[in-house]
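Okay, so here's just one chain, in structure tokens, the form predicted alone.
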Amino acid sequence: MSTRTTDLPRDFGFGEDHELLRDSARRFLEERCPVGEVRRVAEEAGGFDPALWKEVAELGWTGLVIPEVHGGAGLGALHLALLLEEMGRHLVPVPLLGATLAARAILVAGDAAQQARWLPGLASGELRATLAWLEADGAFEPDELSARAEPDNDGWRLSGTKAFVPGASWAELVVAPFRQADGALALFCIDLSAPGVNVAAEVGVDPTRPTGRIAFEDARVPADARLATSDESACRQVLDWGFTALAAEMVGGAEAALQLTAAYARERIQFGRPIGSFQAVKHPLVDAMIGVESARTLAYAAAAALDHAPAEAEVPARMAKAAAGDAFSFVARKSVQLHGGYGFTWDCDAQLYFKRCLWLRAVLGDAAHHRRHLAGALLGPGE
């Protein structure tokens, strides 16, 4: 693991371009995704809006970061953190996060006829995918990983269990790491429909998120669903890159959920006086913001550093994974109890970034399985 960021501007690459995107997602789910939508689709479509996937790819959304050849925007991870910020702070029901990934698994680790044959659907939204990582043991590092890739006479046999895939149920392609016969990490593009593949909904914390469990049961896939040039090294940098959007889509329901909070301290009078006046309000507050604006800055560090220097990311991308982690956990804890007896109730949207923080913070690793990485990459090894 590298330590050094050298390479990163001071700005973090700021441009105009980035100011266009930020604004423009803002205002259209601001219009398009409220809270009241997020909510209709959560309980009357299953976590997923068919017609709102579809205007995402009208947008461009889907092809953010995929190569113009292939008819994507060809923009960089800090432009896809500040959507998926945006796209955090208004809960958005559609697994971009899943089919981005996969896109960018498929960029790593494809040969340019994988890519040519994948990415363009991927960019148009067409074709549904996602990324299959964690085990169902919870094991997502590479020297975790055991589900296996066995050569089988011009293909290959798959067998093992991914849990927790956003989108499962509705992705027609995945993306997912199996371990081959001598031990070599290796990414594999499987379609869903195969023989052996089996999906099935998972019960998840958080409605607006669902997720499923993928059983490979001797899944017989061809020879080219072996991603060419996938290694050990292709599978961190796709890490890399979900955690650094994990940290992004943390960092925007962190702030949306401290804004909400905000707004309901100076509107609920206890007392005679707004509860936002009081000390045991108003500070924890104070301290929430502070915590999103750390997360924040060490989310858009990642980023610059996987546009600027990839090879030097995994530090600042896991140090954003654990302070986001830990920024949105503080305020969606403080958010449920200071909205009182009300806050636990379903009416409440605070209980709605409560269960999104959940499940962004567990996935691919908490705060503190991330500074056991760092503390070994900054400090050396222990006893």
Contents of the next structure:
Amino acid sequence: MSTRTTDLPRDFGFGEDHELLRDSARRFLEERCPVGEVRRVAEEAGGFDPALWKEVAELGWTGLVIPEVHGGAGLGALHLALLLEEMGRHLVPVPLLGATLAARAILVAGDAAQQARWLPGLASGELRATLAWLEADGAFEPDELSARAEPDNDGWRLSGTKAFVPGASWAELVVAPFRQADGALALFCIDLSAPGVNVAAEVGVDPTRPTGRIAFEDARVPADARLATSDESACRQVLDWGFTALAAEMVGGAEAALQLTAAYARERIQFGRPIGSFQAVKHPLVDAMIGVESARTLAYAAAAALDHAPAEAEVPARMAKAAAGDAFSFVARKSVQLHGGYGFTWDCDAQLYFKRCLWLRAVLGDAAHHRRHLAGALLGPGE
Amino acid sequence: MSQPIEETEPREIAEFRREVRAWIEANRPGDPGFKLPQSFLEVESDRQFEFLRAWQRKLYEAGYLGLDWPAEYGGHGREGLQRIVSQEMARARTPFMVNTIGLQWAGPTILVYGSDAQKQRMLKPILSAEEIWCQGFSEPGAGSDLASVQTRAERAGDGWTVTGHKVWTTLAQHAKWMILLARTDPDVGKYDGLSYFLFPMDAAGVTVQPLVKMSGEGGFNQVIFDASPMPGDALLGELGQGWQVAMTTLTHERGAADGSGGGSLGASEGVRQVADLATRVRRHGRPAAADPAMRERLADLWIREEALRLASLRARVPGLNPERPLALRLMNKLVFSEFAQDLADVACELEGPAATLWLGDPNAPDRAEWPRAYMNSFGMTIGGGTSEIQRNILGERVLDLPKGK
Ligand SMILES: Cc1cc2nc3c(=O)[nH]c(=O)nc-3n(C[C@H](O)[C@H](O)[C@H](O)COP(=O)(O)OP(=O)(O)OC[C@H]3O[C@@H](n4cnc5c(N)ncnc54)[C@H](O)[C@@H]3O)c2cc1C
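The form predicted in complex with its partner chain is what I need now, so please give it after the form predicted alone.
Let us now look at the entire complex, which starts with that chain.
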């Protein structure tokens, strides 16, 4: 991991098309996805809204970062970051995050035939795919993964467990890393109806983001399930996209929780004045804002690095994941606390962001984990 | 490294501790086979309630509850010993006392302000858990600004009628009695117009509506009074003395009065529990206990926990509190609740993504105890006066800083 600060375009590469995307996403989600709707979908439909998925696909979001030749919009990581920020703000109950990362993996590690086979369906939203990367102990770094792939006649035999998979019960296809006998990692694109694959829905803290656990028990998959050009570097690229995407979603969630809380602090009266006038309320909200804005800077920078200097994206991407995790954790706490007794209730929306934060901050490495890696880049190996 | 402080206790205390420890070992309730609440704040179902009530009764009947309370009211008059029982219960991780509001808030207040008749009537059933108590202080418009309560108690013959709306009322659904702060005179200053009552929850015109917590658990309620009658002897203390009486209750609630009831505020074994968790769960392919970042956090929490535990000893030695005699006691609730919150947060971090698995998931570590504890910790940093209010009080009462408006 290089510590050289990437030569980013001074404007992060931000242009009119970014602005258009964000504005249309914001308008659409404000109208279509108010928080009451998110709660309804969580309670009545298990946290997934198929009608909304169709609309999202029609808007072109499912193919946002898939090249035009495969039916996508061919846009970049900054576009995705801006979109996920808006989606994080609204806790949108569709599994776009996992689907997009699965598409990136196929793009990075699939050969032409594999790309042509899967990407158009992903772009149109008709093919339901997600990324199944983490293992049951949270491991996800290339050197930590233990799920195995062994040659089996003219195909592969997969064994191991992937957990915390967003949209697992919805997906028909997952992209997942497995270790081959020679120790090298490879990415596989797996049909979940393959023999030996078992999907179980997890009971999650966050009912607005359904996840699942997938057990591979000598699951047999064909030879071309292995993404042809996959290797550790491909895995790292997918992870950089993952860190950045999660950071962007966290920035959106943290922003929403911050705004919710600031609005309450303006309105709630105690001791004859709005509680926001007390410095004990005002100052933590300002600290929250500083955290969110710093995380936003780093998330945009990570996205710009993916767009303009992908080989150097790891440092900014890890920084963004760590900063956004810390910022969201802080905001989520304050958001409950500063709403008082009401903040402690199911009815108050603070809990929705609090729970989403628990998931987002933990998957693909929490802040402590990324700090350890960054320290390694800065100081050399420790211990 | 061990903990030498405990061993230097006076012999009779150490003996008592051993006796309690053995009794708990032999008598602690087994696994009920259903989810138990993590504290008295989250009691939902009748079976949870009855299970916990039976445990409190058993402890009382064995002579380990009400140790500090006078014998004539059902206690044992053995000053300073309840603390030992609380510590041993925390250590053994037994269930908590379901009547905590009676034991810690109502009982001690009645001991100070009650008439002899009130003490005779109320105290013993608190200890035996025969009569459960709830606290009717907060209202929709009066939380931190408690002195703004609007619930009215008006004279009606020899007694009173109550009309108004209380909220966040823990255990109201199981309670026989409520300590009630109500306005008896709207025409005087906001503090002077308040009185404090022992209100019978089975009175007419009382509606108890459950509220749902962020964790999805219940346990607190709103209580609406529609001209509910209350007898004349429900008044505790003098008419118009309600604020002063309520402050006594809050002092006990916040653990500032060296809780004589039997809860476990300040007596935590949490760090050892999380350290044990760290040896069982894996982070990134190795035991979480081997992760340097987690090690440092846990060590930091251990220091904080020891400072809290030992503070309860130092608070009893006036000579060792030369600068600000009240500080340790007034700090207790703030420091403990924030410690507990950080501990649960770190436990979640330690579990990694597994902390997002909830009750009912077969892979949730320790039956989702830690994400649940993390959420429920906000009950402690908000309930009983928020952390922000605690800091205001400490600034003004202990550090003598000017009062904010
Ligand atoms: C789990 C739980 C159980 C409870 N059980 C009971 C019960 O059994 N009986 C009962 O009577 N009450 C109970 N409460 C209520 C509790 O006492 C109140 O929630 C608390 O006092 C805060 O009041 P509030 O909810 O109105 O919040 P608010 O007073 O509206 O506070 C909102 C925010 O503003 C801040 N704030 C307000 N004023 C100031 C100030 N002057 N300076 C700085 N910051 C300020 C607060 O710290 C908080 O962060 C319970 C609460 C909880 C969470």
